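To begin, one chain is listed below as structure tokens, in the form predicted on its own.
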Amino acid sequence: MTRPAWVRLDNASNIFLAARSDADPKVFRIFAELNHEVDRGLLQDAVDEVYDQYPLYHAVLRRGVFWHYLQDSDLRPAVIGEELHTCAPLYQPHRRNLLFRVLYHRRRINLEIFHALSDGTGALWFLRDVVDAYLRRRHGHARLETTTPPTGLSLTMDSFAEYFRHPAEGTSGERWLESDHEDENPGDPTTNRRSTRSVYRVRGTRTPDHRTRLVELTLSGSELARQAKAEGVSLTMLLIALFFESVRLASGGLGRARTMSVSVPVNLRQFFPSTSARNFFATVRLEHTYGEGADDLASIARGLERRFAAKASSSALESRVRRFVRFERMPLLRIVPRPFKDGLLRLINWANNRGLTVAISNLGRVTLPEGADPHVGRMGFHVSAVRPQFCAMSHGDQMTLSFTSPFLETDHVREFAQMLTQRGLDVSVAAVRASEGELAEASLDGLREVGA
């Protein structure tokens, strides 16, 4: 069957293209750590098998007069060793190349993806199938029925268009860019108001050559989840409260900017049944202002939980996403040349960034096919970042928290780790070399253990 030649980018992908920069090329990495050194030949065979099942991953990115678009290609991926720093740029406007790469380093299999191609859920499907195919070749276990939806791996499926293109009743008069700072409940002083407060923003010394500063913490996910449950909050909200507190402690004083804000992605597949491996998520902004009420961790987490519940409902998300889709499809905007659209999206992204302190993403606890699972230890992911960010992922009982930043300073990560150990958790720490002095110590950019 002939594959489709090209498709337009989905709604979220356009902003990734416009907002990418040298410090934040909009690349993310998902990895699986095996119980043995990776065999490059077997991994290449596994990638070849899985690649044939994922037409979406054959796509290259092209620039049109009015929009960017994904075009089918006959390119084949080649597995490579760890040569570049993590989350190095993937999309190169003047080259016709695939939008992902598979790398290996010792026991790790790494998948890096340009965010305009896929989100964390779609990437996790691909990596899980690669790891299973690799381990089948090495250990000979039978292939199980895949849970990856085959129709969702096509180039054409765009769930933003499927669910949000047509206007819903009662929303035609809404502004497309209505802020999510708005009142959720005007009668409740604890809920977010359209904020005029100064948001604290982390500043620091940028890394040389714009590489991402990465620090990983590994700990017991079940123990931290038990603590979150005992405090009556979700694990994600407890992690955000810890992140806010670690940034506050590392700041040396917030001054007049006492509000911390965070961007939290929400997987839309849990509300709108989609099998697409392309981007299909929305973000929710949460904040806490120190000095206005209780500032202990449990109170901060409960306040965040309450606001998140209101903003992350299916109706609230649907209303917000529809505004962006309507904006994208405005008749006047459709005939505006692409460079002007990119400029407008960059401006919107810049304004949004000024209202954020940090960002997080939690992909939760991952399960692998039965035959593969015993051979895999830690799994995790991280992203290139324009501000301090952390990502969480668990496999088995091991949770990996990956902190990334465009800055060399890691004081907030040290504070975060100390708070975890004060809660009785055993934490191991690893960091990637990023400063000129650290890079001078070794020519290979690998992880090094710095404490336990």
Given for the second form:
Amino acid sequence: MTRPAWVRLDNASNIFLAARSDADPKVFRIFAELNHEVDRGLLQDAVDEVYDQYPLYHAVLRRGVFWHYLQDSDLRPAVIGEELHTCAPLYQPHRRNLLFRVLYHRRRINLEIFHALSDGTGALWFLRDVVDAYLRRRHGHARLETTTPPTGLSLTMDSFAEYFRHPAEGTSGERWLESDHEDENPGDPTTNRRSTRSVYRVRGTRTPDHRTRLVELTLSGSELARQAKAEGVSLTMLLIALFFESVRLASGGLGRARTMSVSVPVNLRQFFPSTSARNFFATVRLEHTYGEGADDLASIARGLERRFAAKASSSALESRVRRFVRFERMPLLRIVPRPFKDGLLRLINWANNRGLTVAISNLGRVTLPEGADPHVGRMGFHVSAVRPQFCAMSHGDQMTLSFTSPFLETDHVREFAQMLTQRGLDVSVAAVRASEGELAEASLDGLREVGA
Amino acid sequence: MSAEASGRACPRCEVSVEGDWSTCPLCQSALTGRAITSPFPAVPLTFSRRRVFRVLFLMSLALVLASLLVQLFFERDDADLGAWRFVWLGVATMWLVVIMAIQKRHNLAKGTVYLVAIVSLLCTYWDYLTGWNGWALTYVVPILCASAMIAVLITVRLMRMAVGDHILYSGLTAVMGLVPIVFLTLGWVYEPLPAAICGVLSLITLILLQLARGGQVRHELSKRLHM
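Would you mind generating the form predicted together with its partner chain now that we have the form predicted on its own?
Okay, now the whole complex, with that chain kicking things off.
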């Protein structure tokens, strides 16, 4: 008699379940583009091999009376051709299905994950192992010892609980932070105060079937990094400044809402020595108000960088996450049945969303195992989005910026691309067809191809 | 790599475009040059049947509940209403059971628990509307509970359901079977036999469950009631 293992959802995952909607199913995709068309059989073998090493990915999501929980399952993943739009819903409350899928289309291997299971870093480990296992089968290079920490792949590891649970005792989280000092200046109004100024929010026409509108820009990551360095800012902050500027240019006048704000996820594994493949990140909110001081790109980026440094210090993040965990563990809240909790979280999420213009996520430069690396070109990721968002990822010299949005309009992407080309970068655009008109054009072309 | 193999060019954005676009997906200018294949398939639009069903589902549920409420306002023994009330209560019951069955179709044991609860409540309500003769509490509820217990036992055997999936619902049907005993002790029934049989049956089931699967029941309970 074996009982399936189970574990409660971590702190960050609960909000994903509550915030899930038709337009934003809280699914993200990570992909690797190979130098040949993907062989389905080999990919299935590779996925089978890696799946066995990742107990976490066997989990299905179930609903308890007070909380959701993950439970082990006997299901096996089947590789499928890409027949759904990117980041299509994965979790359905009444079905017990896996919380990820592996898709392929031409040269791309895509891994899609329901965000309550894992974050980008955890998912990247899985994709990296799948790509390596696939290429090992195809080219026969030897298996190198895996860099993925084996302990973190289990179902039970929850780094939020590990580092932030007990406020009274000196937790491992605090011990790790002893050497760190907060350099935030409490007198500086720009770092702490939540803005009361009205935040600009992008509006637009929703896609006809709630699919995620996706445009990918591919460019030279090293060249953009060089430009950022020349301006004395980090690449991520330059990208945010460019994003703010492109939204402003596409808006046709901000009106009274002159503040742009962005939500940036910060990987907590860089501060806390966690090897968990589950969610382990916090988000930081940054903003810039136009018309108050210098509005050129470099100044915006530098201002953002200053605020980011204060908010993303390990001590600032720790107190923030600790607050969430304390909230989650409040005795009164614990006995509230799950549907009410979900309602409450949905409300909090809605209020949060009102204060955000855009969101970005940068997974940085990815390295693959040596034998696999030369066969892989672009890598990148997409997320489902309730607001314009972009995700950045580099492999080799190629940086892929994926813009996703619930709206059909791509004006801000146009401005972004034009700013990049004006900076002398070569930009390649790949877009998904989302409107009825665009799809009609594609089907006409398809008919011509078969000679109808 | 494909990114270097540039596709069509947009003269206005000065970007290259992958895929067979005739106009720039960003600025709608006409593109020049030779097309290369897109990294994405053109996925046809899907109009979610699920969303349509959800709207229908909620509407039917609201209508059924409203009709039950409306019937409360008619005189209890209104002779003119007569057969109409039975027809209408029957229709409302039918739809409520259908809605519940669709909602709980993924777990038969769970569905049975809901079925027993809903039909028992409806029949009691029906009894109350038609003059409170006590037939629902005396016969319907005990017979339903006892039958459900046996039905769940047969179903999980036949379908080889995983123990964890049905154990709590098997237990729940047995616990519901104890409710007619309460009616009996409060003197709400005019014929004690059905309630007594049902009560004994559920006591036996509960004892057997505890003996055979006690650990499993505690495991499932701790999982689902975890705070």
